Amino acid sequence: MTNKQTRQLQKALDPEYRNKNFEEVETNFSKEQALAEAERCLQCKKPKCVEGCPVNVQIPEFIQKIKEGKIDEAGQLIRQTNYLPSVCGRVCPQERQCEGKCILGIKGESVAIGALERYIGDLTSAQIEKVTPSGKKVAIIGSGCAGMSAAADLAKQGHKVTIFEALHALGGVLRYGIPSFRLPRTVLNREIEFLKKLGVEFETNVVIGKSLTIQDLFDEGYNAVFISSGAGLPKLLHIDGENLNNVYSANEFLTRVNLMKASGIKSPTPIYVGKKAVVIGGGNVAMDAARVAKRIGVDEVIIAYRRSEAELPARKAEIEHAKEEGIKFLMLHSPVKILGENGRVAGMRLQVMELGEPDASGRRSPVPVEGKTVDIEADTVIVALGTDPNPIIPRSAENLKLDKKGYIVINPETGETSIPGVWAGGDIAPTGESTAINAMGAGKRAAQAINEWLYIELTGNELGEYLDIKELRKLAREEYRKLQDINVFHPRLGEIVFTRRGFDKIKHTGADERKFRLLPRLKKIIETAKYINKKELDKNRLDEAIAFHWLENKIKLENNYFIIGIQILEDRRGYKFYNLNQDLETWHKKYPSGSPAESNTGSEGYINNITDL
């Protein structure tokens, strides 16, 4: 069967060529490659892949498209969630995330996921839609993954989005952090200009909680301000010897390599490396520390880590790259000195650790060998243990609750902080793995929960204070009763056709026709509306909710909106879709024939998980 082939590999430069330059690592897969790894996935009818991924990428319906040749769809498709798949697919942990959940991945191998997100994310452009101006601003404070991403989806609903960075380059971690061999600045600077594009405007060198406070962006004129500034204050070791010269965080390290070019013969600012260096840690900040390291000139490099290899966080693809560029790996050492020599770093000692008991994360406890040390020479020592919540931004701003780590405390459904209208998400605020994908998903959780504060803001409205349920259901039956044929076309969905009955979906490529049963959904949409202003809310409903609200009020105020107008469809993804549509004495004046050739019925979103409807 054509799903047991082989999973496709992307072709990577020669070990000995690519560590001493910082090209790409590994090629994108060819046209040819792509189709095969395609028609490796079985489509299954309930994917495990998109509960794996964190912004729950359409991923059979994406491959599938490239199975039929049509990329564009498959990157329109892509972007509708994940507004990066050029980045992700190259730096996502996907061994842990959609390709670790993909059913092949029982018995054999599992679809090369994260390689046909970077395929067609390099292959296809974000498409740039007109919005209408709400006259609400907003402020993002730092331009990485979970700032761009809130930034992409406020921008795409008509808020004037501003970005300010501290730093004087865009992109946060990915450009400070990644090395250019994993993640091409073209391709980063490609997402960036897209977002200007969309209208999103950046301030650099601006420093929130010194260059300005949250209360001087309110004074400004924001609406909103949603806090994305990363973790960036290096951990460090505590051990003596520590403050010797050469000892590095990982953080300085590549910032002053990846953004500062210190490794150049002409930079202002010159990094020494030496001949030996020791990393130590685990993670993919590790890997990256330890192969920029061997690039810019150290001879031997060696990753120190108190676990195995079996529990090393990085990316398997970066261990194996790491081991083919000839950076050494001494698993089972933890440091408990740095040794110097006239101020400098000569050497290090380590303690011999072996595995006990699982701790909290799951991965065995490393438990120190009493009385084995050793001691290796060393000129460089880089830390790569995480980083800490910087404190700049939270001591400018009174009343933002922290917890005893410092990172800002928020509700992990929308990123809501102690302080009105301030959201936070990120490192800053982490509610899971550090990643790039995990950040994404803040930033959209945000935006959406900051939209919906806008529209209070915007239409005056409380919602759900005065709903009259009752009387809600009734004028939904009534408007019922009243409802006759309509005839009206959908942008995505063709023509509908609604009925008494319930609608059916024609002349819509690909997909059959389907009837829907709309009065039961009415009631389930009603009996939602009593959820909105309750602390205890789901925000999983409150898209339906205010879809209700909305064309409840225009019920109230003209009399002509029909409640039948709300279009429910569900997706593979489970995710239920609405669409409000137009009174029918108003779309009949604007399009007498029933079908424009392009128009947009009404709002749009989506309503995540409900079910029963």
Second form
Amino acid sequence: MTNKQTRQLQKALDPEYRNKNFEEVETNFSKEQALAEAERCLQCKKPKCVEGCPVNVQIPEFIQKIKEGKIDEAGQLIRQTNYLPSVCGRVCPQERQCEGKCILGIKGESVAIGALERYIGDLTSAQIEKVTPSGKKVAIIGSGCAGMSAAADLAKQGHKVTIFEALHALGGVLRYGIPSFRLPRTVLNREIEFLKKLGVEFETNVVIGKSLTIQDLFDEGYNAVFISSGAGLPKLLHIDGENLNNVYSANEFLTRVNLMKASGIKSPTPIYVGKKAVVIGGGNVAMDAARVAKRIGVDEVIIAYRRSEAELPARKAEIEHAKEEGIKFLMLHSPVKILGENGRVAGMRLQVMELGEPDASGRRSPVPVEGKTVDIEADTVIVALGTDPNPIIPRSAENLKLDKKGYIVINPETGETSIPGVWAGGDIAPTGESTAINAMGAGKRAAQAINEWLYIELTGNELGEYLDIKELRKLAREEYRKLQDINVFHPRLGEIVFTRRGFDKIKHTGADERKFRLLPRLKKIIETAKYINKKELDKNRLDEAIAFHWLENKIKLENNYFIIGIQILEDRRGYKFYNLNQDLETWHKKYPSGSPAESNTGSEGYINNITDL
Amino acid sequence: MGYKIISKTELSENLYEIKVYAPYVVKNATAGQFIILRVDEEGERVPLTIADIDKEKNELTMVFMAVGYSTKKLAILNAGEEIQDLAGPLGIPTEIKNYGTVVCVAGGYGAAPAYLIAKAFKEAGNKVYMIVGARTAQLVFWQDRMKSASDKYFITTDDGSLGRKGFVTHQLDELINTEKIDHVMAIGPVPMMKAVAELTRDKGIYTVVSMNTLMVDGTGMCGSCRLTVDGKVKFACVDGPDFDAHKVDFDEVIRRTSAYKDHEKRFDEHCKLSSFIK
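Can I get the form predicted in complex with its partner chain as well, since the one above is the form predicted alone?
The next block holds the full complex; its first chain is the one shown before.
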């Protein structure tokens, strides 16, 4: 009998066997294991694990389905929010996400949510429902996690979606970065096949920004564009010897092996297989590069990291797997110089570090131990320090606003960029940790915003109220007259409607200057709404307040449902219209007790052009 | 789905010109840019500079020397057959301005892209001199086109079988000493471009070279193509391929380009054994 306290472990191939091939290291749960693991879930009423998941998969619910033996239903439940369960179950850093929040983890071992998600993902497939074509076309740039999830969401809404991919193969990092021993290509290919079945079209070898510009896409009839082109440019060390032969960025090393199948002399794409490789960095990419190096025949692989093991950002499972496979870990060593001989790598000089005081992020920062360096022999160096944004798309779109580092500036809640009709998400417009699941979350958020935009374009008023300004003013005045008698301004409404937070966020991202210039004025209006009873208003402000009030009341206020926000947009004909977010039920379920101010679901709208009211 | 070869011409032994139907590449392509192709499903990604563009027919012309595994495989394909993958245009186009008198120096099959670049210089109002260097007369191609794209056209061959005997630098030196040259553009083997840069450096003539480094993705993602320009690391695929010739570390490029010579040789032998290549 299995002990309920003990977490089920996925079986792993023998390290001595697996470090010579690219077979998947961890096998799937057996049926018995999955059941035993599902039994461990406490079915929390307020599940913390769901909060920990960036796309809020309904974890206890799908685990309950496993317990009931309803595997297909579990699959459907997961796929309501996550289209790539087989991928995410394998590559998410669960210990920092869902499993990190699991209540069982406090005193014991958290539920193996990732393994269960993967189990269900592999056993089930997404269902294709018939959708009514909307007649709208969306172009998605990049076929990685963000692009794929946005594509699925948009295709399900009936839009015609085309994904443009610069490389010859699909999947982005999942294809060229993550090795097949972590993510078998059969799994990846299956997810892409699903998108094709949904009607998503793929154009490989199209480098947006070069082959076609964003403007070209609009000219070709696309109604919206989502940029999910990833980060791209590898960060370099900027130390002596970096351009010696056999110094690779991890991107190059992994692309050669994963995408181009380079290893030894069996492939036309070459790769250098030496005796001793040093990998610089401590993230998942460093682990992948090290384990790949071992597999293609490098005798000794060392991971050098400038902090200590406790700070390694890689997934715990990958660190353990790497160690089992014989990868050596050299912690608290920072690169100083790459040593060369005849133009090739001959070794590395590393500065010995120690941990100093905690920095702003709470991590203890490494400081050099004065005068203490070590030289180690090596014939290959792989640099895995992360990536910088790729300049190709920004250079081709002048009015695309970038931050100082070169990332695309977006409204983090909607993915909206500075160009109307263009959204961005994932590593090209990062809003947090750079992971597959976060990119997917960004794709989903953008898809929702794009969908709303397209519907408004499509129907005028299906998702929002659609009125021209004169009409609104007239109605507002009528409302005002009634107002004298009925006194409906509720202080609570004034506070909630124009979610201050929504505006603050916009201000941070600078998504559109026009919007946040209005911030001070908006605050006044909120004040106005609060004090309307006291008749402390001048005539102009009153008009505005009334207009908003009128809009507020277009939504029924029942059971303490909040009005989440009002979005005023302008369509291509120049009409102003109001997009009232009506998804109140979901909102209320999620935040039954209070203000949305602490939430981050990004459903609020915002006022675009108050002066026009 | 692939990229259909419209025509193939053998310009000389092992030297081929192919025309490919590639609307997405041609649409925004201009002089100085390149493409990356993959001959077949198992193929490597190979960069080739764009030699000509026909925007009406959506056709792209490339000239290549069948020297390695992939170019030999490409050379086997005939009109009507397809290239598996072809992406582009990549890189930043050559900066075309009215400089005054421009000399385009081209070596080997680098003469093909030099044609498109010279044409653009001429259209921008420059007086254009074209110097084409080849090992021997048989390797000189597109003479009519070169003439049409330049005001004066010079040929040098190593063995003296056509034009002037010697290197392109001999002809360039003579031009520089007899006339005011405002701008030099060099495209060809790295040692040739290095020699051109050395020659113009002292004279203070602004010189641009089109760097052909090793590449994998060609979109900035990997840094395989990195080189040092003015002491800074640049990626030839996104920051170039054109750079100020007087600031490029040519020796480093030559060294990095030879990184896989052993592999290429061994792979070529390996493939001959398994009769991959006819």
